[in-house]
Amino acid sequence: MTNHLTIIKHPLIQHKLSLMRSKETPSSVFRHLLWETSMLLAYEITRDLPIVKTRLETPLCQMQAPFIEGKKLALISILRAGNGLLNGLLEVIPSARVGFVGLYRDEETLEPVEYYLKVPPQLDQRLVIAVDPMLATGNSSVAAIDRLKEEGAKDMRMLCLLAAPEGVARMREIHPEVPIFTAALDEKLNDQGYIVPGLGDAGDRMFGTC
């Protein structure tokens, strides 16, 4: 763990990740595991949210009760696979505002191509959590963070299920102030830009398009 990269090694997360890595795991089970894992990851990435004390009355007495301070969080899904993490996060943080950055990877250049953008207002006043299961080359994540900054985001975090050293290095180079939270830092990228050992293409595994 560093200030830039946090690897979340909770046993439940690691167990579910291992099940997702298996090529024998069908899409329906993969989606459910990703949903469960994203709820667990939500606890870790929001562990240090600021708290403010507000007076309220319980059935027995008055007290100073802790509430999350500031504007509601913004969860930004990097399409399409980001939705797999988004759904679980919303189970834990249902009041969050939601946005989408649509990117696909050119299979020849491995560079991201944007096709959609819709984000909540006042990003400059919110903690923004960008979600994408795979941080591989880092090109899509860098492009998504670039666009969110253009839309006003200042306080951002990146949540992924798996990361490759190349993607982490790329993010650290371009956006060193954006911390990354992941369940595993894998070995490397292969010649096609996939994480090894990885779990294949997360979007294909989720939607059965492989």
Given for the second form:
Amino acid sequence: MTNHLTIIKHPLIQHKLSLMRSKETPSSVFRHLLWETSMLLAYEITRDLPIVKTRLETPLCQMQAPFIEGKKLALISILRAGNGLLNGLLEVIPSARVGFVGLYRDEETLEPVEYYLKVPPQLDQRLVIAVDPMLATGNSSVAAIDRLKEEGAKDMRMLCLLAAPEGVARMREIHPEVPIFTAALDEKLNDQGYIVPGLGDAGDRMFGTC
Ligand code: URA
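Show the same protein again, this time as the form predicted together with uracil rather than the form predicted on its own.
To see the whole picture, the full complex is given below, headed by that same chain.
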């Protein structure tokens, strides 16, 4: 049985995350760090992909070489901040299909409101990795995974950069079979639903809209 929560504590990831947390880090640098970090996170979230051996010839001899088995992957970005993780994942998994779930957070109720959905066909036959840098209340992630299940997804993982205990607990309650991968589990949420210590609003940090 896969762990429900995996915290990826690689020093390179932790270092880049600390730079992203700093309020002094400008958007251009933040975006670049997130892109680099998502490539590193991709290693861990794809660690157990099945491998098949296929015969090929090197310049020296024949061998049975390992390739990733034909497992179809779908990367689903939870807009807008999800795109920050998506770009790096696509660098290392270029053949993955891509989908988008558009949710914004109602600032009063903190509830997610859907405004866009476009996903690849045959989600039921794919490993679906939903990406959102911030797992805060868990409301958006739960709503996005609900919609992906309605679209047929069965085998799912959630990738984020930072998680709050409240978001992890909510995901565990509603979608216990969806493993979560994150670079850090922070202390708590504040009254506005921000992760503390966190890094602020990930979308604003990426796009300079703060
Ligand atoms: N979304 C963000 O971008 N940041 C938080 O701290 C919480 C939700």
